[in-house]
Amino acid sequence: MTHPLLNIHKLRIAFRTHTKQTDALKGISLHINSDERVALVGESGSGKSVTARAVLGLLQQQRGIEIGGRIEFEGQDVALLKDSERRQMRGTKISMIFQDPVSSLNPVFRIETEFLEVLRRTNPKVTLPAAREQAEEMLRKVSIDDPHRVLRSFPFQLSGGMNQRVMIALALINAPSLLIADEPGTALDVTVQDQTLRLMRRLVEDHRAAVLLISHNLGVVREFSDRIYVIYRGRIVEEGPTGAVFADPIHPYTRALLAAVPRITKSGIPKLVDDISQFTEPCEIHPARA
């Protein structure tokens, strides 16, 4: 039997502060096989951004946060890992793209010295020559025209759009086993940002890598991922193939979801909850309610 390629088993995670501690994740258990895309989705708030750097191992030894469970990847529990290895797998084994490409790229960095970088996680000698040249045919693939003159730019002389594709290809040069991508596309307008994630959905399939799929937008998640997880403060509600799930959602909060997506007709937006005792467990949001 083979092991999925990221597991994560009952995974707790709390900010503590002076006054009190704060639950983000309340034991989520998801998994992730090889080639395969997996959407995990909820509102602002549910968990998935924490969720996403908690696999990175980027919450580790921070103070303030209780973490518990086990995440595995590739069969390694990624919390005994040394600093100096969870490191090594950021951007080699496992990379993300962020929301906002402008803010995630370093403003004093022309993007060839960010390409560098990135390169040297896997090839600590290799020069700015080689990188570039490994860089810009990195860039035609995700459709950039004119590689050279992006490469010699700072990120501020780009657009959106075309930041979030030099994101997509800082991702992908190593060839990294798992894509984690949270809500990519949020923050350019509709047109790029479909071509951005049809770019991308191509990607992955030519590096056959496997993609974490971060949203809260149901039609991109639809169209993207082959598996979802729907997640509601803290906890994961529903899980199933996409299409399944889609169909005939079996909680209410997923079914909520779905009836939020605005859809033009003569009664307009319909109710999210007809009964909002549908729900097995007291809502968080509204104790009152339970």
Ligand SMILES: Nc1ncnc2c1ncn2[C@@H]1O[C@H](COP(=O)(O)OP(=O)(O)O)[C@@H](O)[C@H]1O
The other form holds:
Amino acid sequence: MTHPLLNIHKLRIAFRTHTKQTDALKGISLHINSDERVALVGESGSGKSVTARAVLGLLQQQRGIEIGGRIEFEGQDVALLKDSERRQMRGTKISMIFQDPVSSLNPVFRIETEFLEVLRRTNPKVTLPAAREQAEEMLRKVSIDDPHRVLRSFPFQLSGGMNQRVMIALALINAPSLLIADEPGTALDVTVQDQTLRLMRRLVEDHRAAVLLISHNLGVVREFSDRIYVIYRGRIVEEGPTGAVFADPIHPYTRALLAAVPRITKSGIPKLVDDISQFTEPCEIHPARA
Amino acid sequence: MTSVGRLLTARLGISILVLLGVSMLIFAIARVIPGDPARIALGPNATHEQVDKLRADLHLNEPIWKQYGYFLHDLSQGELGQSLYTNRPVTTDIAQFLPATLELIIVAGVLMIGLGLPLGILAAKHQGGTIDNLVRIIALLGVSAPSFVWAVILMLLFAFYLPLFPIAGRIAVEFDVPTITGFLLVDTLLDGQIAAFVDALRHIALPAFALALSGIGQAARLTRANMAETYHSPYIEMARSYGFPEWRIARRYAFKPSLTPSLTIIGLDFAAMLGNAFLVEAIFAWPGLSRYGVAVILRKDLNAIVGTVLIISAAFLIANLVVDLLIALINPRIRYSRGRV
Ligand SMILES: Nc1ncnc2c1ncn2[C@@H]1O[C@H](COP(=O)(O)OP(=O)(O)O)[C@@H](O)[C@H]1O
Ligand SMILES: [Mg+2]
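The block above covers the form predicted alone; next, return the form predicted together with the ligand.
Every component of the complex follows; first up is the chain already shown.
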């Protein structure tokens, strides 16, 4: 394979309503190789989730959205696919983990139903007993000791951390080649978040899945990712191997993000009033790194 | 015991208490309103002695708590006493008139659910589209006038100016349908009389629709709002991210969670229909409980008043119970909450 698993080239996305236009992405380029763990880091509203949704092909069918640039998955231009073909990739080759595990699972489904539904994406004929068996095995891998009880439960009967593990198990059970995790566990407390990432790391290594980890916290991604992209207001302002970015951040915004790291809280980056003039109009990628 | 069983027993217990409370209340109110039931029943020409004798037979000269005791004793035997208006047991009267009312309300309920929910779902899927606008108009019409006004309008439009439907009654006189269940739509079929069934259906169409109209609008609007909200929920986005087809997401992922509020409103509408049915029945000369109820109230027919009110309350409670059970069946959170009912 010569091409990366995922290649985003100068992706532009604008949301248009009759009153105004929001340029969410202003031409970002990003790639992920097979088996690679890549982090996309930036403050809230910088365009991380929009990127994830575009990769999944969830935005393409919406009204009032302008998309420019290219997204290639396995060398195939996603824009050239039909809606149904894009849909076919989701849940099979690409899967996603969401921020809030409790509200992302259907409140009226038992966990086993979720597994059955997801397993049917790759094998429409799978029976409930077979699905249960596969699900139990997967749940054990995410360190759930009593998978039988969990499978019979509804999401509200499980803790947030438990739901999070269920989400990871669901996301990996069809052995996707790309896993997108959009701020996994941010809705939960820090220790659970930490556990989640460690669990995820072990599992993606086992399953040889590539990961796009999205976070607003540089500290969180440090141990997890091979490479980092820093996104700021719809532009990638810094990219590089994790070690390099931490050792020698070039863009002032990255430095500001790094300064925020010791405080692992949800409050995000510290006040930037003093030196905000330095990066209000970010360049594509800092020349020194590009 | 299963959680649904526990919920059922608890609700049944509460229902019985409520019915007892209602019976006490109506028992007292019926006796407080002015007029002497014995005098009204016997007419102006009866002698004082005759009236006094009837009062004594009815225990009307005894203290009210004693009278209530007699009532409870009768009730425990499954009796509601004698009607002074029809001179028959109240239970017999109710057995005769109740099926017509229930039939009307059930058909209206089927219309409400069968039209309201699908319209709401379609409106949510195609927001701003034709069906969405139609739902808005129906909902507006439904709340802009009470059902008896719609009864008159529908009657004028579709039975008088445009005689598509019969103007009054339950069935044409030429049909002779044996009473098996009391529900004409059922009895005609049981007796194999297809023509009579169709005729009964045409008779019930307008009053049932008049009764259901506001419920259809409300159920549709609420379903639309809930579906639209559900479509924005994280679990729908998750379902999309897993590549399920849209129709499957609508049917399997969005519909069930959106249903609870619609069911609640449908339960309330059922209760409202029990009341509204009185006037609609009067307009369409529907031989249901309403005519009987109005007649016995005007005559201060104590036993009949209490019996009628009790039966209507019971129907009300059963409708609510059914709705609560349905909600518990689709909503695991309620089903598995202990202690709360
Ligand atoms: N469906 C949408 N319609 C309009 N604007 C949107 C939509 N989704 C996201 N945006 C805008 O795009 C920008 C990036 O959003 P997002 O990717 O969700 O940020 P985050 O980095 O916090 O995930 C924000 O300014 C947001 O308001
Ligand atoms: Mg986001």
